[in-house]
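Given as structure tokens, the chain that follows is alone and in the form predicted alone.
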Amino acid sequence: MDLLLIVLLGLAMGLLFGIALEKSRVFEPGMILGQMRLQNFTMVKVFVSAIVTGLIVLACLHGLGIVTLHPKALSVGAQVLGGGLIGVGMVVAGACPGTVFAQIGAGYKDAWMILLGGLVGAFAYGYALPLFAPYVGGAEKMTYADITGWPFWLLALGLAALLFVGLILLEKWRPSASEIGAEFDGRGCGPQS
């Protein structure tokens, strides 16, 4: 695949995801905190929808031989520690790495400091990784396709179907209209100073 085409495809996908973030308002600090308190599940619905879409696209691209997978080794310690740190950071900042750019675009002034903090954290992680590597461990690169012997595209589409059913059940349990309001249309929710 041509590099320019890959870049354009990535930009198009980013634009669509950005529109979905803005329209769903999941970038707002109150929405993020509501999710972390398990009071509002809009953020989970949006991100699981993105995962379903990504699984379908990746299954098609891999199944057609257009892309090659490059799995990373499993490191439970690093993922638990990193997940905990990012969760605490999201609660403290009211933002996450994927939504901070939407906050900047919407005019949230603190978002610039959150972005700066994220960049400093990423650089610190990169330089500190050799110190922590012996403690977090790692495993060989193994995928579910390796374990089951089934093709990746089949597993990805199966997982996408399961997640889609989960989304339907979550929507029945916690309807979006009850969480963001029946009259919500995305207007009147401007940035906070």
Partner chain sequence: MISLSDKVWSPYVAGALIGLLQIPAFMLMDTGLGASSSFVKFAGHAALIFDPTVADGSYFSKYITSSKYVWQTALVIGIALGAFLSMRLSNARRDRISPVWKEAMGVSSPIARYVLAFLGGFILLFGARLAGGCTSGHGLTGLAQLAVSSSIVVPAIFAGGIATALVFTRRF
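Structure of the form predicted together with its partner chain (previous: the form predicted alone):
The text that comes after this line covers the one chain and nothing more.
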């Protein structure tokens, strides 16, 4: 595809992504922190809804042979440590690598520092990698469909159905209207805040 077209496609898709992040308020530092304090479940609601939709989309597209899956390689140690660090960073920064851009767009000035820290972090990782490369290897790109031998579409739709039921129960337990806050940033929501 032409590079200009690729850029325009990325911008258009990002525009929709950014609108969805801003309208759901999930990009708010208070929402991300509220989720990690288990006081506000807006983040899980948006996250799981996107996964349910993604599972259904991929069950169809992959089931019909239209697209190829690209699961990331497995490297247990690196992924437990790396995932843990992402969690630490999400609380300290109040953002994740995607929502930081929504924070910049919506006017949070401190998000520029998160972006700068992130760029330095990616830079440092690239240069530090040779030091621990033997430990983070891992080439096996496995899905649970590969492990079980079941069709991907069946497992994906099954998980989507389970998660859907989970969302219904979550909404009963924590109604969305009570999790937004007067300023739409999650303030004043949750048992302790």
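Residue numbers count along the first chain shown, from 1. Whichever C-alpha set is largest while still superposing within 1.5 Å between the two forms counts as the rigid core. Computed from a prediction, not measured in an experiment: that's the story for all the values here.
With the core held fixed, the Cα of residue 76 is displaced between these two forms by 2 Å or more. When two forms of a protein are overlaid on their rigid core, residues whose CA moves 2 Å or more are considered shifted, and residue 116 is one of them between these two forms. Taking the core as the fixed frame between these two forms, we note the C-alpha of residue 18 moving 2.7 angstrom.
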